[in-house]
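Single chain ahead, by itself, as structure tokens, in the form predicted alone.
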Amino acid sequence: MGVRGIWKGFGGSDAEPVRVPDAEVAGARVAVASDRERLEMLDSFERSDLAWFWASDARGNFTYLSAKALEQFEAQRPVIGEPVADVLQAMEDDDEHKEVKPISYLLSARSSFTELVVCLKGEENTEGGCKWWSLTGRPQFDKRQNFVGYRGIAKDITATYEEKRKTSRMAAFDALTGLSNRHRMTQRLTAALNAYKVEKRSCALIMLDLDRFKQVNDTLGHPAGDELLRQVSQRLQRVAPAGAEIGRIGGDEFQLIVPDLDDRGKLGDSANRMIQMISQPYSIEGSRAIIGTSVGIAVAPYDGIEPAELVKAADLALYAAKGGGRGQFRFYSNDLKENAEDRREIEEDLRDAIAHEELVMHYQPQVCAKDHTVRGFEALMRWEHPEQGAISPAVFIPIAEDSNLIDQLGRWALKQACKDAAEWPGDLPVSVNVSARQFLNEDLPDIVHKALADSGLPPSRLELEITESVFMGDIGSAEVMFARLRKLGVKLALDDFGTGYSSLAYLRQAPFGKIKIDQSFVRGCAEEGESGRAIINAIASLARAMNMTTTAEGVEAMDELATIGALDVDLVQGFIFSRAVSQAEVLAKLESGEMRYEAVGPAKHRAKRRTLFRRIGVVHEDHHYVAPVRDLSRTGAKIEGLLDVPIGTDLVLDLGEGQIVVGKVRRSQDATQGIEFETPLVSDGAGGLCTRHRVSPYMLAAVGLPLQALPSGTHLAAAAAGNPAPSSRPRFIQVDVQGGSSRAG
């Protein structure tokens, strides 16, 4: 075609140069250029390389591509003839976030695009990566205004676009990983939630802290936590669920977006499995390093709809996964809000607690296995709070490693240990528990040292306890530290032992002369097929091999004992013997002379069930009744309050928060009924159950379900409003099982 065709498209004309007069402009004589002076300037301005021509028929081919334009593409490619969709691709605006049409539509729809983003395809992957260019194009029609095809300017903005795509990258995606930053992710959930307001989709909002990763920071330095995070960042993109966004959104958190996917069973799978990923060893610069990471899970709209409430959810369930043990998942509910207050109340307490001295230490005795001797106390911390009463360190323990207050705990327990110690007949040691912050205190040799100096207490008779998490950062800082505490002269003990990322090496280069081997092991060991006494077994034989000693955590029955005493086990620790008791308490038996314990404890192991007793709403008919709930397991539960329920009977269960279980009764005795659920139930990340799916109450009040019969202020109450009463008299007669009265409906 030419560019004299172009000059054709856009009202030009092939004709002969027609001489004009001059015309004037603000006083001025202007010569006005002939036809072929216009081509020539086309011509010079298409060879100036500043822009192109381009030109197709009505069917969308290329019938013309300045030659400048034509060598941006591979020499034996073919370009005129072909359809421009098939040549260029439009692309999306990365800062918008808009979807573009594609060529083909834009060509069909006959209108005018003005610098149109295209990418040259399959240049992508060609020396200098892709190629980018600015299309501009007007649709032209015959005389009878027929369609002919477009006429327009292309641009090469190759330097530019990439320079524009690479800022807009640094502003939305974390440098160190590459996945999206603060920003862009809260961009992001924001477009989900919104969608689900117009198109009533749900969307999970997970997050993620890493457990320990200032501990591998601290010790392997900076450059090393950098590699860690660009680690993590890749394992949790192989593990997260199919199109979840994933970001970073500061230092060791992470967050994920799953839309469309509200199945609490899967959301805690994927949790378990990212949990058990991080979990894995990493090998940083020649060290290896091992974290964990805590999951806090919300999910839109039953926990949130406006962008800054489900994070505020997310992030409640984080801190109860962090609170809970670490290494665990939460989803959140209605009752973390009160949680996370009676947490912030501890914490303050707690402060008070340690400078006004209310902390005290208790002791449970560590029992020669064969001979039921006392061989030494476990110093355990206790603390008897004014109003609440007595707090467990499973409570408040975890409060001081997040609040920076085990430092001072650590310090304190130390002391008053080795005091109370110093006090005890003969030459009975005490082991004293060191947490993995503790460990990594440089001074924390300087604060032993102090501790026996203070109290007159040999070093001998001073064990420290110390978990696995002492290895997870750099190995020879944990070694250095070693050596500096046997130096003083006390012992070490590993305790917990198969609990975390056991290994041999641990053994060999700690210098431990025992291993505490974990209750999780001898809970039902007695049993058959159970595990755990082999594997006590293995252990005690390792432990003897190396020379050290061994004691069994967490004994209550008859039977563990027998069959803890049959192995190669020393020492014996647990209920069966005794409960950690006041240092007057273990003066006073010392200074009676006998050293002998006796077991006292159930026959056997007995496995704990979940006793859940709370008020539910249940739902049959036209009515709804509340009924206690008790052993609430996967697939049922037992209710109490209705009178001679028929064994068959289908009933709605209403367990809060949207949780609606549908059950039939199986068995049925009196007000007693036991419910088998047509779908079970999963876990909940806390030891508890919840339901797969949760529903809205409108969706419940569309099916017809009898929501008006709902008692005010439940969940479901606010759908009853408007549907008609109901239609038939209550089938069952509801009894308080605690007051004995009873009442229909």
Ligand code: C2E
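Positions refer to the first chain, counted from 1. Note that the rigid core is defined as the largest set of C-alphas that superpose within 1.5 Å between two forms. Everything numeric here is computed off the predicted structure, so don't read it as measured data. Compared with the form predicted together with the ligand:
Once both forms are overlaid on the rigid core, the distance between the two CA positions of R151 between these two forms is 2 angstroms or more. After superposition on the rigid core, displacement of the C-alpha of E401 between these two forms stays below 2 Å. Residue displacement note: V662 has its CA displaced by at least 2 Å between these two forms (rigid core superposed).
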The other form holds:
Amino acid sequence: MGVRGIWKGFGGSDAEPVRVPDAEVAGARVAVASDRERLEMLDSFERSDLAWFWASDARGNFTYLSAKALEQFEAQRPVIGEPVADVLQAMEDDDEHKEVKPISYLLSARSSFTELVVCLKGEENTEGGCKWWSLTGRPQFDKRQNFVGYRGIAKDITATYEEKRKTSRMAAFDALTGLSNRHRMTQRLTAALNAYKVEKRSCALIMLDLDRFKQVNDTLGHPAGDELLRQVSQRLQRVAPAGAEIGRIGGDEFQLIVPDLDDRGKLGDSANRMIQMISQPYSIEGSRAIIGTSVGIAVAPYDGIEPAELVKAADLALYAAKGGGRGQFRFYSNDLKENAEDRREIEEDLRDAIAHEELVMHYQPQVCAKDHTVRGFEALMRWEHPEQGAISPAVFIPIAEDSNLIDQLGRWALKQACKDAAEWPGDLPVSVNVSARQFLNEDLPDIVHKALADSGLPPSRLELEITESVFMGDIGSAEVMFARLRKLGVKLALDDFGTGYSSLAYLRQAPFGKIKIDQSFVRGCAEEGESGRAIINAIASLARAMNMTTTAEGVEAMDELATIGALDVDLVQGFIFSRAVSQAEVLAKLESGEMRYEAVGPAKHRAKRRTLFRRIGVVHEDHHYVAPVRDLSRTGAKIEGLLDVPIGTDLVLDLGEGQIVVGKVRRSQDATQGIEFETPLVSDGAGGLCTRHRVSPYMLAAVGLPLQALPSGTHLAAAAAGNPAPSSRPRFIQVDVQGGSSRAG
Ligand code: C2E
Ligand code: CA
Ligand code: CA
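Please move on to the form predicted together with the ligand, as the form predicted alone is already shown.
Everything in the complex follows now, all chains and molecules, and the chain you saw is the first one.
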């Protein structure tokens, strides 16, 4: 007999037992029970534990509870006479398990309720959890229709309810890390975005993808991989922005939903913290492992209003972050869509590049810092694309790494470089770049051996340049690879030292003969107050102490060369001596017998500021102009194209995609103005700059534009102002500085 079945015969507004005369049922005589029999029946039902009876008075205090039910409470505890709301707590029946309105509300509403899930306040079940009842009740009224309390049925559902909670938790949470799973994250994002659309709130979506996780999983085994994921999730929970919901949405993919955070300065800082935290070494069952992470960020409503749109934007940003070298973050921007297309095309074409002989190796001299004689060459790959012209290895190597083409490209590079070097007169060494991906390939020593054997190049003349990222993953297998390569007799150099996961600890673990100091320290090292000089000095003395030689990379200007010449650096490589040149040019140089290189370059390094926004909108009063940007820094910009703008003029710069900057003209000459920003720009994670805040699509919607993610194009400021018809003549003449012709703006 179910609870509902009993209910029909119990309670109701006619509280008095009614005497029913004997009746004919389906032709048989059925005896109707006497009052005494009915009571006995109820008694035995109550004792059966199938369900219990309860009753309360008009004030909501318990007046009755079956004896069996009372046994569920601690012996000394009063229940009868106590407010029901002090004893029971109603809970929402979903995976949140939040308290719904207190039960006192429900009772004062004087309406029926059925199978309400309640927990017994302050009572524990055998597993230390809550005791759960399902409660059904009906209000009772006396003859004059005065409310007199409730009567109803209660039932212990602890066992089944706990089970149900467990399954619903399993459906919502990741068993390994305890974080939300993909299903729940999707639900939460959908719920958040739907609500925020109405409340005009913002919401950031952050995607993380671990670098080198797969390798740890493959070499140390799945239990180690699981342990690593658990540790990653603990670290993430420690550094995630406040209020973030964190989920694991795939093998090594994590996602964060952060309500009300649209400040890209804060988001960038937060992403950097997560990257740094995750990149610290892990200790797993006695092995050490290092992994990294890339981060993509999109923010609603700017980059997407609908969940699918926002997820796609964050995915594209993540993809771009991975492509830009690992351990970076990226914000979504409209041009990422095109980038993704371009990457796909490059990948396609790269497959044929070797077969079509579009790839060549060029060689850049490494020169002695003291006497400028050549001491070796670095092999750098060049791709002459039939339609697009020269494509930089900085673009296609990361794509090759992602698409597993790197093994093929790397094999070819080694073979070609060894073959070319074997033709050089004398015994200068050649340095070949080996990507961390190639380094994971167990066959690498065999590939190197074959390149040497086929070309006849002695192993001592081959140097492999490896970046610090080879230490990511499990360190044990990296060490095995180092040992195997050393056995071949080739030399090893640590490339790009000081960037990324830089740690001096690596130097002690691996048999490097040379450290290459990254260009970023060389750049501007001669300038007053630059830390580059001190860092180069420190690396150079450290290297000397450890019997390693050093190369300073990317030397371009005379003052940089002078600064480095005064330090204890052995070799210099840079445009100041030569760019990478063809095999024919190397041969010509070496055959000439002139082993010195002449330093040719600018006296000082001229900072090339990266201009992200080539043409921007300039708003003054109600006029909109378009002007090229010459320089852009955090605090200001130089624009060209408006004639004679007085110093002190307030301008609004429209950098596109909702990025509006307020500034004042500080310098002005002819068609060039130096503008100081009211609020500084922040890093976009890709070496460029962006505004902290953007014009909210909610604001645009308020002036009549459809609610949508920010479109590309730079005329948002004009659109935001509702495109009013200009009421006055434009104050400034806009000139076309590129074409030289001028026209009124
Ligand atoms: P890298 O190994 O750090 O190579 C040095 C890069 O700095 C080269 O860029 C070189 O042309 C450039 N460089 C040299 N001197 C100067 C200078 O004075 N100023 C400036 N601004 N740059 C200078 P490149 O050839 O574009 O190569 C970019 C990266 O692509 C390389 O960085 C390397 O990581 C990768 N790469 C190139 N060839 C290969 C290859 O055959 N195999 C692999 N795995 N990676 C390669
Ligand atoms: Ca290199
Ligand atoms: Ca380098």
